[in-house]
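Given as structure tokens, the chain that follows is alone and in the form predicted on its own.
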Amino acid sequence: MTTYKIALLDGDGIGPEIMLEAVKILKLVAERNDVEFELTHAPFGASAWFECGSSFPDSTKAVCDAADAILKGPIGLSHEESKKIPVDQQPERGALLPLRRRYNTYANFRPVYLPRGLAHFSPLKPEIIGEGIDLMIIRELVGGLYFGLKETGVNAEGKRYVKEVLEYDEDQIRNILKVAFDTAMKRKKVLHNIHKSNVLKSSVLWNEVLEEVRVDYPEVEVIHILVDAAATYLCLKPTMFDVMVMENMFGDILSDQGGGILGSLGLMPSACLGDNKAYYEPSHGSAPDIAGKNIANPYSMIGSVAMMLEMSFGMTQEARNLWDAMQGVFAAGFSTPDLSKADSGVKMISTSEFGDRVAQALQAAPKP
């Protein structure tokens, strides 16, 4: 038998919520399988720096390190709580800057995917939706202007100021690609260049690399957008993208607005893979406001664990089976409170009751 060390990040806000859905699919799946879970829990995020004093504890760092593949919660807290933590340990700069620079987990994978029978849960009109969204949006995650220079003072006139560098070199540029065109290859291969090159220098030189990348993939069409024009064709004509790849913040901003086109980022799954290491993880936020309410849909949460199944272990029927079993309950006329309003027609359920139907449809769907 096999068996996979997984680390559990809870996080913060929802976090634990949703990771117990998540425990319960992959018990689920060890069952179904010829594999054993290891699960470990480990503090992070700001629940860590109140517990421990640190948002990425060394006890936690040992059992990241330790592990096959990581999952991880939502961190963060509200504004006013948020300063309770000091700035450069506050979850983002203290906890999951440092994990994706501990593990240079640079390729960022983040589904955005609605099938027309779940297309109740967006903004956009039907016409617009068509057959349903179905794109895939590879953002670089570990260069760029988030992990460039960052300093802060007072300069000669007495004034307060803020330099922050966004800095790439050639190969980050090259791996970020490569990974974007063998997704590609195995999609429809079409591939969006997303860029800014008309005021950019680092988007002239990732136009420069991707002109040599693509030399090794002849079979793939390469489509270049400036990145403001890309928002704006997201809400307009989304089904016209595959494959989209881009640098650090437009990644962070696009796929957050990809999140918008589907009704929220509680339908956003993600993988971050490095060459020895990966983890999974929701793209939205810890959602303090509902805490504790077990109204949150754990969907971005249990997707995340298809992606790892995937991705790190190979497991790709039952990864197939799974986002079938999620989408089958939405189908089903199954929602959550923080999806769907009362009155949308919809039957309510809970955070675990949500688990709990994706587990019954698992369980019912053939053994890989």
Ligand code: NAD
The other form holds:
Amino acid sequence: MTTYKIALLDGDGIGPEIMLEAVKILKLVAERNDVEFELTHAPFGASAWFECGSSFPDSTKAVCDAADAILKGPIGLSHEESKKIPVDQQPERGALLPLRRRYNTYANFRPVYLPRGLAHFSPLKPEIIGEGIDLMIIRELVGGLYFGLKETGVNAEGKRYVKEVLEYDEDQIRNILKVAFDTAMKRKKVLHNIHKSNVLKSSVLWNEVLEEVRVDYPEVEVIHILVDAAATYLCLKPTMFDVMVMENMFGDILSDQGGGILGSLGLMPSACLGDNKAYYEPSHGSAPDIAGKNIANPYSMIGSVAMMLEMSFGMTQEARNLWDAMQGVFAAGFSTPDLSKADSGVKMISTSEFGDRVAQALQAAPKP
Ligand code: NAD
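Just the form predicted on its own so far, so send over the form predicted in complex with nicotinamide-adenine-dinucleotide.
Now the full complex is given, and it begins with the chain already shown.
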């Protein structure tokens, strides 16, 4: 039997609630398969700051270093609450970016998926959703503006100023583009390259490197779209996309729009891969507005487990079973409240009931 060590970073807000459902599923997967999961919870984010005086304590780093994979809940506080933590220790700057940097998890996969039968969850018209939305956003995760040099101060004219640097070298660009081309090869062999080369020099270099990389992928059709236009097409014609690749900040913003066109960020799991370590997390934040109410949608967290099973542990069939189990809960007419209005005919269920129903459906699936 294979044993995998998994670091569980519950995080803040709805993090612990949706992590409970992920753990429920992990335990069931272990029962059904010839694997053992050694699960270790470790503090991370704002809760870690209040508990231990650090958003990413050394003890958590040690648990992550020893893990075969990391499952991370969302972190962060409301805008007002954030002010209780020093700026550099606030969850993204103090924990999330250091986590990404520590393991160089440069390749972020954010699937945006809604089958035709669930078009009623989306704010888009059914005719726009057509046969369904199924695209993969590939976001560069450890470069660009979020990781560049930052400077604040007072200039010669006595005015406060800020300077943040957007930096990429050609290797960083090449690495993420290879991931995108490889992904396109496994899917429809069409890659939408999202950039802003009419304004940003970083996009000019990005596109130069793309021309070099594409030589190795002659079967992949490349379609260039400016990021602003891509935002429009995501609403007007999302089915035109299959694999989209983009730099860090563009991916942060467009992938949340991806959640928007599905109907909720609760439908957005993700995988963050480096060459030696991977972590998995919902794409969304800690949703302080609904925390502690047992109404958050755990799909994003359980979907992140499915991505972990496939991408870190090679358990492709069980991952498929898990996706099917979650879609089955929706298809049977249930959802958490983020996806449906009270009079929509959909039966509203809680976070824990969603997890229970997914577990029941998975239990019923043939063992791999
Ligand atoms: P958010 O993603 O937390 O919430 C935006 C909206 O989506 C809210 O209405 C929320 O209720 C809803 N939502 C999000 N996830 C949901 C789920 N699983 N089920 C149902 N509804 C869900 O964004 P925000 O409010 O702008 O940010 C809150 C905090 O999260 C901030 O501190 C922010 O910095 C942080 N954040 C963290 C991450 C991360 O951990 N990777 C990502 C984004 C934001």
